[in-house]
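Next up: a single chain in structure tokens, the form predicted on its own.
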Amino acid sequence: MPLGERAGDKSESRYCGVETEFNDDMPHLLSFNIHGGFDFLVAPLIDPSYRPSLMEQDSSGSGALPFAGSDLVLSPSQWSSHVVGKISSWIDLDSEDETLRKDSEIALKQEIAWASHLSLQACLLPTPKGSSCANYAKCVNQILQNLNSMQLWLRIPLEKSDDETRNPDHMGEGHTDTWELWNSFRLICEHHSQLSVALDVQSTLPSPTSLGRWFGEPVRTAIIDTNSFLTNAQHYPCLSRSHQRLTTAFFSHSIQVVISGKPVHNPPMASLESSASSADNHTEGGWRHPLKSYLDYLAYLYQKMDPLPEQERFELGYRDYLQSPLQPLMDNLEAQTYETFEKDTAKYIQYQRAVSKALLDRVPDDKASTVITVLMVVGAGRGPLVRASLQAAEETGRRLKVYAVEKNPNAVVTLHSLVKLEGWEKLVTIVSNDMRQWDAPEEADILVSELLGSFGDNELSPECLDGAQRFLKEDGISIPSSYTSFIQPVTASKLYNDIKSHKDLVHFETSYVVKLHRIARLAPTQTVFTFIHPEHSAKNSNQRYKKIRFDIPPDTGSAMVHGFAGYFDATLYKDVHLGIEPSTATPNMFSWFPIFFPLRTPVCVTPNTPLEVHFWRCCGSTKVWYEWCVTSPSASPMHNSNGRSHWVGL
């Protein structure tokens, strides 16, 4: 039964599992956990005590396989939605003793194999034993290679850094971090979509950045063992503070809890019966399972987690889905695009706020019912942004004339309907043409513009707006003023995945807008391009290079980076910002979602080496586009030379 209800979120974090041992009763194993509450089982699939070689000297055996019993014992939607196969953990690929490698490469392939025939979602793979795990690996690659849509989440104890108390039988001499097993394993399998890892809490927790590292990494599930649990007054277990945070952000992220170990706590009684009298413990006759007190506690910390906000049910669809940027001069925006855009009011309120500020600046009171300001929105679309102005104008006092340029035939049906509709053909001109050839009759006081994108020049702002430049006057305003693009270095193995499967170099030399949210962000973000707008010199250009060093926290221990997040912030007027770079992003603004750019290569980061990056924005005749590489800790190929893969048409 599902942790709980929260509004808007149907992720797979609301089922909550349980590890069990092995048992060949595995129709009343089911039927003994499923009735306590849990969801799915994480449960030994074959005898621990099998050897493939102890079997090969029993001559007189049937050849048979001691499985739990036999595929026929549960349903096969049972076995696809209620268990995980739990492969057995005392198989060791990188043993000295060739026996026991040789064992345990047969008996890694005959589970796997019978769990494909169960049709199970799911394998759990234990540790790797010592500092070297290649075979282990090797052996896990050639079974990838022909599995089916199973995933195999191998096993990590979730263990700190710097933790001098490092448990000697999962890690070797030279290994303090878990997380550079996890990475060895996953380079030697090529980064494998169907390769994922199930994280082992322990009683003590990393710091918060090395913990960030995993969320931008391939986790499923996460183990929670009854020691790592507190007691509380009432004699119940609890979290510590840092693993209820730790255990929150497991649900925002879509990762599965997995209950495991003996209880260890004692209730009192009288609780107990009195959970027990109540009909959603999942009692019968007072029955209660040894572990209901902690997946209790899991359902309360579910259940007081807040509601998702509109806006992010609103994106869900959305999360680490890769969409090629707008191509806002090569095409026309269709009908569907400028009314999701429309509904941004966030947005508007802040162009609106621009637009008072500089009519006040503009005109003083005393004149304001003679002087007339002559405003050009230019890029129109529908009109938002005119209605906006006028607004502005209501709002202030100030008079306008507003000329309203669109290339788009389409959207400048909807604009005259627009203006006939509200009444403003005296205070709206609707031209009917591209910015940058139209001639205006006269000079614009303001030029208000909405041509940014989630990198702030990425859809040809600085172009478009040169070209209208020449119809603003000396002293004309324009909104937005000036605009600057961030990036910041991330770990997003999902996002990685995705642009691997197309097989080819285009995909990973494209930038992709992009909800973010299965990442980490591994160092704070950087500017990279700034553009001012009016721009009064003579020797004006649109390219720029930038080269910027990132330093990952010392405390995060080493990282994956997979590409790069990128955002803009744009002053629109004065004190009037709009942005979505993540420490000023403007509230409940949802028009622009980042922009990424990945590495063909991704690059692992170790403590205390500095991260460079090299970024262009190249201008050609007809086209315009972004080159990216990294040259420490150790040199990337250049991405989209010439623009060969990815350019914006002007």
Contents of the next structure:
2 protein chains.
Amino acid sequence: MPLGERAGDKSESRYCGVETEFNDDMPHLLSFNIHGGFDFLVAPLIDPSYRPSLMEQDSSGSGALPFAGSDLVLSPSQWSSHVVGKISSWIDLDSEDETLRKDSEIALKQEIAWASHLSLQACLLPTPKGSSCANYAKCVNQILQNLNSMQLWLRIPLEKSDDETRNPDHMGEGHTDTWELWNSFRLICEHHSQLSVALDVQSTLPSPTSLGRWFGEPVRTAIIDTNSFLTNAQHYPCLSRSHQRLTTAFFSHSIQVVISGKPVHNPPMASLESSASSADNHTEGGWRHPLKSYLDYLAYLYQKMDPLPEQERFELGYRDYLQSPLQPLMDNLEAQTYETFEKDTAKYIQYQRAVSKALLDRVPDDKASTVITVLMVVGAGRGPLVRASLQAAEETGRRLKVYAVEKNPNAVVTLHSLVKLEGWEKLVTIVSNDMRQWDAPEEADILVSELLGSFGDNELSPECLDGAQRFLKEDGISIPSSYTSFIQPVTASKLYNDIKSHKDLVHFETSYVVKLHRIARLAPTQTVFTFIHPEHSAKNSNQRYKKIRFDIPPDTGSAMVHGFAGYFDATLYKDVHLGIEPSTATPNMFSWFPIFFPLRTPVCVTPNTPLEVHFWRCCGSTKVWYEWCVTSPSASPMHNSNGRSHWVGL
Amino acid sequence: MPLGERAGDKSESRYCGVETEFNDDMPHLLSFNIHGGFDFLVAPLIDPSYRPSLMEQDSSGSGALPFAGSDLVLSPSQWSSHVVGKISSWIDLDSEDETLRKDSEIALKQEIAWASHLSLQACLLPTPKGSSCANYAKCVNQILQNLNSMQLWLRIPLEKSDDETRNPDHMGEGHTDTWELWNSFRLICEHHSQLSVALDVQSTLPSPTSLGRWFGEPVRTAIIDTNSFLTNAQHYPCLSRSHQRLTTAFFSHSIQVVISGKPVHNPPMASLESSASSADNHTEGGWRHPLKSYLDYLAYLYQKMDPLPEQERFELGYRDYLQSPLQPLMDNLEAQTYETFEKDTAKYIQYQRAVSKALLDRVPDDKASTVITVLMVVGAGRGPLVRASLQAAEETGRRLKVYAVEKNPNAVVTLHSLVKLEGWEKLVTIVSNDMRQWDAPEEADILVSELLGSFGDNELSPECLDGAQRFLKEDGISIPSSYTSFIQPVTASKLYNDIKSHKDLVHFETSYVVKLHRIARLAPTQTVFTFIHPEHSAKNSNQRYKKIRFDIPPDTGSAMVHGFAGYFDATLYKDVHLGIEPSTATPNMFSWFPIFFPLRTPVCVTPNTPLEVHFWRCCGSTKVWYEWCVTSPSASPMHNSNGRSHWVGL
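Having displayed the form predicted on its own, please output the structure of the form predicted together with a further copy of the same chain.
Next comes the full complex, and the chain you just saw is listed first.
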């Protein structure tokens, strides 16, 4: 039974599991826990005392392995919907003991083969025993090469107690960052998309920065031990503040929670009647699953989360979905695209505020009725900026003459009907031309445009406005007056895998528009390129080069950089800005998702070694493109040399 | 005029160049230096005072750039055979000064375009000025994407004096390992095959280990400054012992030497008559090139090198040429292959010694005439081991009955004629069968085989001998009695580039047989897998797993590992061994070149961080294969999982 319902949220984190011990009466084990309120089990598939090397000695037997029930006692669909296979935890493929190592390899392959036979959705792989995991990873990697759709969840504790890594023969002695264990394992398995993480949560937690790394990793499940729960005044289990925050973060990142361990709290029986799901408990005459109070607490946490804001709900389907940026100069937008973007009220309110301020600055009150300001909307589309500008004129009592310049002949048709519909014939002149070619009949006081992409200049606003600047008065105003791009390094294994699945270079050298969700932001953003309009300096060029150094906060530990998230912030006019840079983003605006620049080979950053990245904006006669590379901790290849993979046409 | 002639050696290092200053009378400059005894010039292509930004200001001029002579004053073939273009040394693409940076980019592209127009074979790129080189590398990388066949030689000093890297803004302050500068540059340019190194040799040299790294890198040229020369008792220039060793190593690695700088020695005029190439000097009435004494000294060094041994000369054409290992079980060898390998006298002498010792141990002198030892050659080919065994019997006075088992029916034909020709009919029984299937009529005292590959077990000797062991007596002897494989990490940029040129995964997961030459061996070899024959233990398996840790000598500095060189050593019988492991290799044996296991992504190793590598030998029902990965300094992907790219068929 799901933990709760949140409007619009169909995430898997509604389902809660329970880790069980080996039980060869699988039908009973399943019904016990499902009736107890859990959605699925994480259960051992085979008798834990089984060892392949012992079996061979009495080979006179039937040869059947001691599995926990077959596909006859439970139907494949029951197995597949309710059981995650727990691979024998004694397995140790990196042991110095060769017999144990060989037994481990045989048992691992047998259990996975059995789980595949049962069509399980996932298996939980035990935590690597030492700090070395190469042989374990090698076997899992072999298995992954031929696996059906089953997921393998590698169990990784959030923190490893030192005594487990005390083997002096292992390198990196005293090293207890379990993320590094995961990282080695997945690097050997080449970020295989069916290999993910099951996080073991204990009573102590690493720093929030260190925890944050995991949200860019493919974590499917968090296993919370009953020992991690505190006891509240009524003797019920509850979680510490930091555990609550972490659990809520799991829920909002589609990470399923599994409860593990024996009950260690004794809530009073009286509470039965008042419990959230008391109706359920009555069905079997007051019987309660021994872990029910833990489950109830998680359901309580789930249900008290803030509901998803409407915009977030709208954007759910776009989360971590890679889109190619628009080519607005080469391609004409479709009516539907215009319509969607015109609904971004927050954006046009900012434009209206900017035009109002510019009009007030330019025309003193005593000249309001006589001076007519010439305002040109360059890239007018279907007219939203024309409307915002006219509203600004009305609001400030200034007179306006508007030119609406638009290169898309289809949008021009709509513009004409809009002008007619609104009775703007005397105020608005429609120009069907490219602003870079148009021979304007007079000079403008104000040039208004909305040519910005997610990375500011990436839809060639600089080139377009350079072309339009010819017909702006010497002292004229451009709205926006400037814009700046920002980047930050991120862990984004999902995006990396999506790009890798194309198996080519082109996709690794493309920048994508994407609603970032399952990522870890590893350092605060830094500025990249700035453009100012109008630009009067003689030797102006739109080529740019920036070297940026990021220092990863030392309490993060090591982390994987799969690429860079990019944003922009634009100054429309004076203090009126517009942008998506996370710390200053304009609220309730949905026109732009961030941009993502991938790295062909993810870069592992370690504490105290800076991450140094270089970005270039390059301009040719017919196209503009970015190139990028990393030079510290080690040099990456240059990405997108000469714009070979991705560019924006002029 | 070449420095000298060595029998069989056609390497480019015979040619010596000279670095010159800018001179706009190119025909004179060329004739002066060629007549002076040099083979080519490294000469600036353009007036060093030229700056693009200054040109634009007086754009009234003709617009022609101040190049040093056009393709009219020198023919393209003269340009191309005798001139290496020296790119302006003021260029600094990573300067903080934007004007200088932009000037540098324009000038670099103009000069390279001009050099391409002249069909030069190479251009010398100036040393990156600071410790950061990303923008420089980005421009060079753009150029490389569209370059004709011209080579770009990046000038890298062997050691950089600290005052050149004093910029406190640069990371890695105090870092003076110029190899790292090269490494960043080439990583950004993705090991581009047209980008190579010109080493600047000064008066002080790094440690031999540190120098050794360069021999695995694409070094084309070594530029030796006249200041690096010492003065001998007769006032002639000469080099220190370590400089001599280095220069000789350059010569034997096809690295051309260029002399640079002003003459700083004053040899007595009287010596003119006695100089090595005095005939030449007379042609122009005693005129001598001012650097002639340096050139003479290099010619002297070149000529006093030991001549190439015959075997080396024979193997010249195989140097650094990747070959696929044989599939001796699946494919039948050709007669020519048998013929080549049969010529390896050194190998068969060892076999004969081993058989002799085994016969003496097995049959005491007093039974020499009565006991007949049954010796089976498994994999007899065209009979060389049959011959060696019979010679051992003769040498020791023991009686032998030989079975020659061979699966290749074509070789069996040759065996029959050999037996007839030599009159061995009473001694030798020919068996046309696979040793794994043959039903032997009696058991053998001695089993002799030569199934070893470059990596010992890689041609499946273990599987074959396991199959043959059935018909070896309980106390019988196998020759070889054991073999062990060895590996060591190497820098091998040439091999890496050859593999990369295939643009697929398969070639990066294949092991190659290759005569290693332009490589740097970064650590002593370590053992990998050992096999012993006969193998009587019950649970015997030919699967193997080995974790190996290499510590790179700390005075090496950082280095690039492109893969692992593999070797074997076999114990034929007691103290008679056979092998190619460099420190114990059997002299004058040519049957095996080393094996090379590549890494998909080269790994940079730094001092004090161990290199940890794992090798697996995996066995399936129809094939045997290796998997390998690196786990320190960071984890690599698993190579050749499930033998997906490369395997040996059973």
